[in-house]
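As structure tokens, one chain now follows by itself in the form predicted on its own.
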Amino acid sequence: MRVLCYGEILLRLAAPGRELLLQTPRLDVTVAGAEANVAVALSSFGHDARMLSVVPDTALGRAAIGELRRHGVDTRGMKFGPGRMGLYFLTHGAVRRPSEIIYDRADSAFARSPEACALNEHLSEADWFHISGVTPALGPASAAAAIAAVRAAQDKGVPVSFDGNFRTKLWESWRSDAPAILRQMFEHADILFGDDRDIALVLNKNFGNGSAEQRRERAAAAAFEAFPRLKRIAATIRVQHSVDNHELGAVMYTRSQVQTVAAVELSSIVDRVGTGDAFAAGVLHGLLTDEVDREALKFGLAATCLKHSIQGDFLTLSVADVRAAMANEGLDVRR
């Protein structure tokens, strides 16, 4: 299946290990970006994933394209444009200190010219379109381009998956109306990757003080009522005991049923960033290969759990690796 992923590609500059940012004069640099993470994972799962974005015609932009290509992503939708490379700086958390991200994305090539990707041309060859809430959060031009993209996908009959990915720091960096913009994204989505907090923000509703499960159910019902096109809502359910030890389950709502997968204990987490994108890619893989909803959800949870073991934003494991984790085949050395 050919999946188009549209959004900004970044360079991630992370403090090594559990150091504070610039505690020592070294940073680990990798390529990142919400939609790019999904494209790499889907490519690793055997799909024809094409990335649409804009980067500067510099060594940084060319390196980003080369890294995507190295992981099998189709980069024919990549364009060069004026501006700079978007960056983010990451400090990994430890013990009771949370991880922290600092964005440095203003005036990036993508933010300046998000419409330069010739989206309509690529949509005519697509089986699926994926975008996240990070893209409209970058500024007025990106918001307009993101809304136009999901409308164009719907007009061409291409299903849309939308990952809420609400980023407070990005929305607050300009005079945005996040709920109004995100509502337009929700209106064109076939699948929403998000939880009751995303839905509460968009619908300006409070889903009560009951249990977390009750809030999620009420939010899903409200979203299905508000957005007739929406078919599925999928989310992870995370309980954090410390920075390094979490429990992670998953849930999927449709208009007729609820599917849940029991939580898995994750200890000694290597890298949490990008795990939501791995979940989205895993669920999409299941649906694109005609798995029933529960099996797609199980595959998505296994994929996101494995991503917690990998440094960097990308999940680069195969379907066989994910299925081995689902089957709990043990942790002995493979020889």
Contents of the next structure:
Number of protein chains: 6
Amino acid sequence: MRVLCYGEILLRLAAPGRELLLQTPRLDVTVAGAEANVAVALSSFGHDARMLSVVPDTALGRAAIGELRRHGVDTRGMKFGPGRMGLYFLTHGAVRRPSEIIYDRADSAFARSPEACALNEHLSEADWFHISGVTPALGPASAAAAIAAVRAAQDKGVPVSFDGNFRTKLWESWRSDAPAILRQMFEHADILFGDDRDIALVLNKNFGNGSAEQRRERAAAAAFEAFPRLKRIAATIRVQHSVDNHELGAVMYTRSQVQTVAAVELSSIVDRVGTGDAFAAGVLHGLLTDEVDREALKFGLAATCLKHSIQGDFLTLSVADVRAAMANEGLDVRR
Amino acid sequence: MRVLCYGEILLRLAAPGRELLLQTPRLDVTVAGAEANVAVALSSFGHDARMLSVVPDTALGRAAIGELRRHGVDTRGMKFGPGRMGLYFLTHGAVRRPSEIIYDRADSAFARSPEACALNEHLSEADWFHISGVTPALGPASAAAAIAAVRAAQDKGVPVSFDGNFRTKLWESWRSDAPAILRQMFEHADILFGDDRDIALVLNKNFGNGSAEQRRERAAAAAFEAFPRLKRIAATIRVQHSVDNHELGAVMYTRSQVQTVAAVELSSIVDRVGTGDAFAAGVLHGLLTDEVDREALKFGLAATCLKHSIQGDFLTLSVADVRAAMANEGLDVRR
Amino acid sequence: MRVLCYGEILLRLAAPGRELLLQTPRLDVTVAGAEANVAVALSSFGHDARMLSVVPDTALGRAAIGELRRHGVDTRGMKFGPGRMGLYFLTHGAVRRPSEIIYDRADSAFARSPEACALNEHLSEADWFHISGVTPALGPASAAAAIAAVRAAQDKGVPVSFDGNFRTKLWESWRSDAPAILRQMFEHADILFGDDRDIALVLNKNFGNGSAEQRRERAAAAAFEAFPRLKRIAATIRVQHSVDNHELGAVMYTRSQVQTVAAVELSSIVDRVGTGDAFAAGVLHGLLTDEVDREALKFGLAATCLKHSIQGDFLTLSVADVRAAMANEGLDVRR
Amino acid sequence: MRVLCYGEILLRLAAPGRELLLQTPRLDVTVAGAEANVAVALSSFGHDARMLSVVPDTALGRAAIGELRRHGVDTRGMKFGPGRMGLYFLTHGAVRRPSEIIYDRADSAFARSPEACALNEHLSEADWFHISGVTPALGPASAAAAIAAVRAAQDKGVPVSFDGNFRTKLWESWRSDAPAILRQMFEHADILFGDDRDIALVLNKNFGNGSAEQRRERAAAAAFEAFPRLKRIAATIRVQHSVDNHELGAVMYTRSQVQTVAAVELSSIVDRVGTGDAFAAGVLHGLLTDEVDREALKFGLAATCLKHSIQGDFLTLSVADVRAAMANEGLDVRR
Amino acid sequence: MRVLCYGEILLRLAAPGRELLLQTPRLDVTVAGAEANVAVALSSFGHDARMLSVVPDTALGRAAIGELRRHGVDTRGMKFGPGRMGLYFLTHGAVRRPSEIIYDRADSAFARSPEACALNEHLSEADWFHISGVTPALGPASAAAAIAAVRAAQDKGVPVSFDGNFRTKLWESWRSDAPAILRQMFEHADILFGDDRDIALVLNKNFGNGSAEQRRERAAAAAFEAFPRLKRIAATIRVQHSVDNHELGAVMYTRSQVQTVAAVELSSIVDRVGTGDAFAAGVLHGLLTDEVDREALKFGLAATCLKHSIQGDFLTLSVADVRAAMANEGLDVRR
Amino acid sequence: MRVLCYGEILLRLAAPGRELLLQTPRLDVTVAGAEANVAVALSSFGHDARMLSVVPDTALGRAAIGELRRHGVDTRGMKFGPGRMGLYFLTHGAVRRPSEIIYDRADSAFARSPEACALNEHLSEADWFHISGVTPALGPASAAAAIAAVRAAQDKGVPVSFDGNFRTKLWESWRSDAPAILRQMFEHADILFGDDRDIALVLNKNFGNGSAEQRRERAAAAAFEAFPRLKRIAATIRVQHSVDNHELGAVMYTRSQVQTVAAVELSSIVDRVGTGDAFAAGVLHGLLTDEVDREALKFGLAATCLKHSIQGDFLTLSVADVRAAMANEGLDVRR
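Next block: the form predicted in complex with another copy of the chain, after the form predicted on its own:
Below: every chain and molecule of the assembly, starting with the one above.
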């Protein structure tokens, strides 16, 4: 299945290990970006994932394309354009000190010319279209491009998955009306990755004081009512005992059902960043391969859990690796 | 508030990660020293922390001064003198293998000429004086200098905090009478960072077989009786499940009250060294900014917990970082 | 006591930290091999451990010998021969992603000419002979050499310890009859390190559906019946909560008794590889120094627990370190 | 232009910097292989380079494919097969200590099944075919496959470039008749990268005692006579003042002409390995883009010189980078 | 002497060693900026160097300030402001591959609000003012601020040194009139660091076809005529044999004299970036300490030569180190 | 041949690459010491080199012993004793910045108890005794021990080589009379490694204003006259073009002859430290294997040249490697 992923690509510049940023004079660099993360995971799962983005024609932009290619992503939709390479600086947290991200992505080549990707040409060859809430959050041009993209996908009959990925700082960096823009993204989505907070923001509703489960259910119901095209809403449910030790479950709503997968303990986490994208990619893999919802959700959760063991934003494991985790094939050394 | 910190500065030469010492041929170097650690933390909290010490006029001594300066410590009280740069070698423990420190600080420039700092001149500009039990433990010259220092502070009306920091090996490295020397330090202290073992040693008393809580209370009462100037005694309460996973609470006694802060779970600890100094700095920050004792203690414990997430002896986080931890603002990635 | 260890020596090429293999272009190299691991641990415990093996006369083979020598192993039994240096590639697991080993040891110098060590000459100076199930698994030549070796040891009155160490992939790499070959190893062993699965394989028996404890007991009884020379069977009992957090106990059977040591929690494990060899070495140390079985078993378990805190296959701690762990001398920093 | 490159792919495991092998326990890993090096350079020059090879289906083999993909090489001709990943260990020389390579490539997946690439299918889509003397040197299967390959290319009208790349140790590792095998490679080559020693070996002739220039000319003449299909012979001319400082010129013979490019001083060389492949790729680039021979040779030499400044076997610079070097656009920092 | 340095501060993100940018996923980070480089060198020479700049209030901006402080620079003139941290990416060249810099400094906090430094307040405490041609090149705000700065310095009687530092890419990044702006900088300068190309640009003149020496002399004469305040013009004279091996001399013009210092061979250069700033700082040191011009120029050249041996943009050696180099005290190990 | 080497063992803590000391927070650690360097080189050349020294019983001392053992040195003469591990800090120079060493070896275990090695017992099994001028320079105890050692060697008929190795700072660190002490060392030496400056110091003579060659000859003549036991004087002749590029020849005097070996160009030097010890070891190897003086000198110079290409103080190459360099077997990659 050919999946188009459309959004900004970033270099992630991370302090090594659990160091503070610039505590020592070194940064570890990986490639990142919400949609690129999904593209790499889907490619690792054997799909034909094509990334559409714009980067500067410098060693940085070329390195980002090379890294996508290394992981098997189809880069024919990658364009060079004026502007910077988007960056983000990451300090990994530990114990009770949270991780911190400093975005340095303003005026990126993608944010300047999101339309340069010639999306329409690629849509005609696509089986699926994936985009996240980061893309419309980058600025007016990419907000317009994101909305145009999901409309074009709908026009061409290409199903759309949308990952809310709400980032306050990005929306606040320009005169944006996040609820109005996101509402148009929700309207064209077949699948929404997000939870009651995303829905509350868009619908400007408060889902009350009940349990988290009740709030989620009410929000899902409201979303299905407001957005007739929407077929599924999926989210992880995370409890954080400490920065390095979490508990992670998942839930998926359809118009008729609720599927939940029981929480898994994740201790000594290696890297929490990019785990939401791993979830999106895992669930999409299940749905694209015609699995029943529950199996897709289980695959998605297992993929997410595995991502917590891998440095960098990318999940680069195979379907077999994820299935082994799902089947509890054991945690001991494999020789 | 201007705080003087007086003591030896060391280079810490640590095996990388969880390696054994010289398992691979590399050492990670940071600057350390009980009082320097307090100075850096106080500077990070926005205070005017002035370090008084003596180092050799070599690339090593200059690097140590530069590192203090980097963290905003006032280094006008730093002197060059004959003698070595004090060193310590650190092997981080793991699982059930304890961390190990090899001191290599004998004959340091500070231990040779602790009086070179011209403490009296600096005291006249100071709001607070901090010293630890490491300083008098280094040898006869620094024991004499430490006692002279707290006396001079008292004479000039500068309040004194004293952190017991009992190090058997240092006291045993020369013909010392630790109880007699420490007693003089206790006599001039307004605040004592220490627990019943420190007090037992100095008073040559056994605080009985009761619970740890009872022993601490009896010891505090005895100390208040023996040392009329003493106003507060503060300590952390640590339970170690494994080398990497602890539980940490705190207690502070005044002549009229006991304040306790409930224990926090610390898992996947990054670096336990220097946490006592972070506690002293945190409590001092609270008291120097006129917080009530309980808030000062809570700030101290939160600072200590955060130190466990940072490599090296220094706590370099801001008041805002500590307050966020106190307010439980969440453990998830901050973007 | 002089202990001979006989088997293949490998270079272990590991991805750094918790990285995937070749995620970044660097490998950390250490020396390994089941019997070499035992030799290094025994040498660290103060024994005269002599390694018998064959390596190529290249920088790789010479480095392996040098590393053994560094840890005090007697390398007079090391020979150069034609063939490759055995390698294995290691990816450390994390969270719920298991560690993975890729063997690349076919056609090693040892596997080609295991007989080059002139074992018989060395046996006459030996107090003990140790070998693992990896040696006969490497191929027909080393299977024959392994059987010849234990026979020769028995002939010369040198007691034999045999560590099952069953590795499916090695046995499947040639036309082997593992049960038949291993049976001959069991026949000449005084001590067997292994559990009911090893015994089941060799005796082609199923030890039933009872509890793990019952299966182990039945298997031990069957082994003692089948192998009259066998005096002790020892094994660790491992429960894995996650890749980085285990629980580890131990059991030892003699013809008359069962000794068990209660499980210890191991959290934030550094390196699980080589822990079985640390157990063998620890138990052997106890027996070679005439401790009672229970103390030998406790020493073995403590050594194993400590190995989990050390990178690389080698346990290089001293008897004093292990005794401190046994005595629960505390987990806090030792200064 | 689509160029097929056919041969073994290796992982190069190099001691860092100028260290001896395993002097410190770390190896830097890059992907290599004579034909893969050419493929990467041609891809960097903008050609459609397709690599045909066989690697094991492990993290090692997949990493090698990913790395080729990263550099834009078309990997549709890469197959998984039984056998090892070919390795080589590299110690960089310095001053007057030569670099050393330890091959560990016996029994590689490619050497086992060189025919698995389905070369014929790919040839029908190809404009050029490149192979080196390493491929037939690996063993009887790859010798047969190499000869079959150049024959098939000739049959399909695809021009062939052959790089002598004589490696004594490879030829000596099996019962080979190097001159006879290489003769068949020469017979089908349109371009030969090699010098008088290669030709002397194949023709079993001695080109006399004259100057190096005379020997080269006589050898070229003899080769043109012996191999009617041969159109060009190109070689670098290297003088080594020390391990890190060379002087490098180039020469190309056709049946009617001799072109030489004057030698360039190369000081403080970073990495000499793979420079011959950079030369082949550079000259091929010139010929494939219809440049006159002299320009092709100059481009080849400039590419070769630049390769000496890059770590690893791959030349990954662009045509613009090479042209800038040819045009002497300056050696100062480009901002 | 108190010297004010006014300009943008950058983080330099460099590929390690001689690697290409992102060849491996790591960057080495140092602090840089033409005027900051001068400030650090002057501080290392014992002057009171105060840096005036604006950085974002993030871990990046704070790290930059901390690094200046580490090297003894007075950071009281450092302000936090909105905008990015200026960055530049560096690939070190080698052999015949030039180094490359990718600027990523647009919209930096300094470029946004260069006026935030409250320059006038600092000028009243200053003995000297230094600025480079990078500052006016950043954009209209900093061009205006740079001109205002040199005017204010002149008004307050503070001598001005101006380093041409012409960077085409910066000037081309906005609608700038470089000659007109630079002319105003030249008008207020007491000392100009620059050569005939800088002067030719500003005066829109061609200094003819003579030797380099003649062009420089004619340009100096023209500059002295055009800019009555100008007292000295100093420049290095560089010949590049290869990327790593240069030859470096220096020249200084006054209205009455020409001083030259003979060229020195610089082989195996470690880092060429920042050497121009080392020259400016070295000459300024000489003049600020009342040395005769020739001695100042010799000190400047020696400082510049030493900078080539140090990684990063900063020269952090002492006057004694420079004097030892000037005195040819020997190149052998100092013990 | 069994050679005893007697002296202090140090850890060398070096800034990585060409960095300044503590420019980045990392040190590379190797083992060193003038006599230990000779022992390792002789062991690498196949001799039975036994090191006699004293180190503390800590991880540092044990690591030093382990490292000697790794290189095949017989460590039976290594003792544990009170005192520190001797250290030295190294900054590698570059271009025109000299390397710098900071000694931190005062009060080392060896300097405290040099007599603990029980030298006499070892002498009775020895064929040769080697010691350097560093040993008597450490302090009164080691000066006395050094003199006693060479006397004992003479008494037992064991030939002595003495390497002058004059280190001003060491001699100045205590109330020493260097000429008197060294005179006694010279008196018992069979071979002296040193030049006219060493002899001038001991004999308190000035060898005039002639050429370097003449000074060396006159000094040698004077030494042979003053010290009847002395048979050979050997020295390298070094010219330093820059820190990284030298020219190195060698000379050896006997009572009847002068042998010289022509200078070799050494460019892009990796590590100059320890090269004098490599020369001593190389010449000793030649003499111990009964080569004629000229061959011994050539071997010594070749060994010295090779040492310049190796990081750390140790020369760990084989006789074959040195012979290949002597035979000019080529500088190109060995495959």
